[in-house]
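Next comes just one chain, in structure tokens: the form predicted alone.
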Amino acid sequence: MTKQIHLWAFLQGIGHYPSGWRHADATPEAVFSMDYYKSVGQLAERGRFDSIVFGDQLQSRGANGHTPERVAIPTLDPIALLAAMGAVTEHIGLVATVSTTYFEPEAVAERFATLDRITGGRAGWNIVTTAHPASAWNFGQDEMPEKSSRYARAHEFVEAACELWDSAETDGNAVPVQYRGQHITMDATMPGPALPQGRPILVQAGQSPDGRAFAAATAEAIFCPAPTKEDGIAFRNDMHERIAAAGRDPEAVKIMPGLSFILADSEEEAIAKDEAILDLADEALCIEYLGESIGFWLGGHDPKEPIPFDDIVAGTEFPVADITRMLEKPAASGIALGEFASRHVRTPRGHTVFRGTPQQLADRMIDWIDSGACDGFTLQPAYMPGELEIFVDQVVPLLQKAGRLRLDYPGPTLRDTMGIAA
């Protein structure tokens, strides 16, 4: 049997370029409505998607003097939006993103098991331990817990939250949990009937070694940048030797990739169309977006200068080491600032852009899958809803002629949908 493709749409705000909002088939001014989650929810699932997923915000827009009404993405609570979705849509997975540095195991676990028992059986979570340093000043901090300490406390976390999940028993009679930890300390209940799915499925989307290492341990499904196939191939390759050697099955661990996309009728209008809306971005926007995506306010430097790559890894609120991997190569050509940033927001992490016909995307996927470069993607549409919209119109169509994607749901389940036992 061929290997089926899983798909999921990371469907946050107005789209995967910043750009895109300024698209003409871009509906921005419908992002605060429930028509319009109600619309893209029900598109998805007519794709025969596993899954809608949302990130978090946990940052104020405006820290360090950023002007958050010309880079704002438009966050809303992802558990709020993806209950709402899940009223208007019946097999569709919802998976949304939560930090499990800034909340308690018992009030998250609480959140999903509604969001789980309420779709039926439907829930994901995102794990992610937070990176914005600012996020730390909207929960009384000074400055954010370092890495490391974030993952030990995440290990904790998803184990407190797993045993209370764990504990609701089928007849109602919840078991009291006493979870003691170095990190963690909790004492509850789970009162209810026990999940439909058990537990939500369980992902991860950290790149580091600490994220890799609770992703080996802990994940049933992990979010990744994989520029090319041979990145995803490696990426792939690494997480099964951690996984095979954290003692679990390495292939019921799905490996989805982003992958945004820009679709015409023809590769030259493809180029043509991803061209022209990233003019759409105007060179400020493009600095103070990459400004945000390195945290270093690049408000004061020349566009036409070279990117101020000391300055920058001076002062970058962010990781050095991660920073300095990301601008030494671009830095040392000598490129402009304002033409760096100005390629640069449409990969800010890594994803790959693809650019073609629906054919083309279609034959890429299949031969990624087939080369063992991941399970799946993760659909970073460039604007939304009308990418999303010949996605699903014309690419499914074709992954589904060629046996790849499934014409129906096999269950009521993100699990039974995903293939993954509880």
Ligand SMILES: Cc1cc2nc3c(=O)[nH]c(=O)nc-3n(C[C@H](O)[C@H](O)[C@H](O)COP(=O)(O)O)c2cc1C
Second form
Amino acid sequence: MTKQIHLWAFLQGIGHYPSGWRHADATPEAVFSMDYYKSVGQLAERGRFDSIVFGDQLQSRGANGHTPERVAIPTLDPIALLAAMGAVTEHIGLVATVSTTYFEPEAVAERFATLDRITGGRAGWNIVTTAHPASAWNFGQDEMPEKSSRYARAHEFVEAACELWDSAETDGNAVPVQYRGQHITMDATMPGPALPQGRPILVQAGQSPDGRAFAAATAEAIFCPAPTKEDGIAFRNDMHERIAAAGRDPEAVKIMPGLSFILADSEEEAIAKDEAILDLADEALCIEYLGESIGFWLGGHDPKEPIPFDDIVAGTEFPVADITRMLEKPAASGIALGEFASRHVRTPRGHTVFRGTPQQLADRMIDWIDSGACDGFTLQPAYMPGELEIFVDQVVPLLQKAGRLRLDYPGPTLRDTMGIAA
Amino acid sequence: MNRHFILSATIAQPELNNPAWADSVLNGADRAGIDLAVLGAPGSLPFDPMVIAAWAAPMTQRIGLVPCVSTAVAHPFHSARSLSAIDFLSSGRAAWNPIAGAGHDNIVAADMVSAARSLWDGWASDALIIDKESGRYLDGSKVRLSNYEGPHFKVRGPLNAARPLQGHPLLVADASAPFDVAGTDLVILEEGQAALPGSNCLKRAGNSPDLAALVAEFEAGEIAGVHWTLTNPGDDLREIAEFSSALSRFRQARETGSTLRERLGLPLSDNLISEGAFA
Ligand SMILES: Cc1cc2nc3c(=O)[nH]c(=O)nc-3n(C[C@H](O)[C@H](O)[C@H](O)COP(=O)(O)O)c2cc1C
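Form predicted alone done; form predicted together with the named molecule now:
Let us now look at the entire complex, which starts with that chain.
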């Protein structure tokens, strides 16, 4: 059988370009209303997507308080949002990003258990360790624990949550669970019934060696950046090796890289449309946005000068290795700060960006799948809901005609939809 | 405005995890005229009340959604965000009932409330501009740090969620698990407990409550309404619906107003907004 494509809709309310909300077909005010979420949830379900995904931050964006003005976009709590969307949809999965660094396992386990039960088995958990140091200040800490200890806690956290889910009995009897780790101490019970899926689908989105090791040990689906097909193949091969080494079946783990897209009737039109949206973000905004995503205030730097690499590395709030990896190449190329920032904004994590026709996109997706670059895509519409509508109305039928995308949902749970056994 | 006789009910059955059961009971409660559905009870949270409240938001029409929030494992940053989301998704019907977890005293619950309020107040209600033409999304001068430090919680802010539609979701206290914080909107009395002067009290209904006596207490300003605990939802909801129609002359507000605060006549007082509203 030809390989099926898995689709997730990564619905940052405002769209994935910081200027996307200014597009004529964007409805930025709507992202605070239920009507909007009902319509986009039903739209993604009409497109037979596996799941909706919401990311999450535990701080307000704003480059350490310097520049909140245009990047501090408020969002809705992802679990609340997905629970509400679960009430107005029937089949689509509901994947919420929740941090293991700033929650307690019993609370998270209870939250996902309720989400899974009340939606008939559609819950998924994108397990993150939180990257932004400013998050710590919202939880009474001066500093965020460093990355390896965040991942060490994440391992224990997920283990504790899984023990708790596994303890829920269908007959409703609660078995106390005691967990003793280095980072987690938990005494809790999970009153039944058992979750419809047994456990929510476990999703992971970390890139570092620690992150990959964690994903290899726990994840059932992985959200990652893949700027090119070759990057996707390399990442998937690397993960397959790690998953096998961890004693698990690599084919059982779905790799779902991010995909931003701009569609039009011709490639030229799509490029023009993309440029027009990018032009809606002035250079100063792009520099604010870049500063926010590298944890370094760029306000005092001349946009026409090269990227101030040494200053950034010396001053960033993020792990230096991560920032070096991200900026080394562009800095060496001599590109001006303003120009780099203007390109960076649409794909801050290095996700691929597609510009072209619906047919070209369908072909591209099939090619990536058949080349072993991924198992599906986490679609990141540049603006909402217009670009997602175009995808559902024009790309989905092409994928279905090619026999790559389901015509209907196979069963009630997200595990059924993704073909992942409990 | 005429006072509105409030009908409130606790729903704490584990069956609330089941969508068919939850749909029928929550909508049944809505139709019976219940103003507030308290989800969970002190000592009994066999589901996550925030998740149920969020799920119920688009499923119900007018009923106020009152998740119990255990302060044992919740943090104000998370509680404030979840409640903000539920308030938006329900068009202004969110409320909450913080309850101190085992081993925690009521100071923690009061601290949770103060911290959450400081986060909500970090956003002015008109902070968002969202003007496509000028490209201005928000007015940065209307978002500020909370820098809250209480006896138990410390949170800097700002929240990455907007101020709730109602300003603050309604704050409900349960006298059987009390906490002491200014500006509680409603207090659910313990069985047999006398009304607390200066508070809007909900009297627990025993078996076959005496309607005339309750009306007298309401008219004397001693109580704001009645609170049931649903034990047998089918029968209980029928009884409450009868009650509601017998009290119809005190229950005009239910049909008018948009947010729960407006309908119940429980506006947010200015002196509750820390450091006053933004200029
Ligand atoms: C594609 C992708 C999406 C992510 N989304 C989020 C998110 O929504 N919220 C969050 O706190 N972290 C997110 N993260 C970061 C994770 O918290 C991760 O643990 C962090 O990047 C540090 O680990 P790493 O260096 O292994 O990637 C994301 C990471 C990737 C690669």
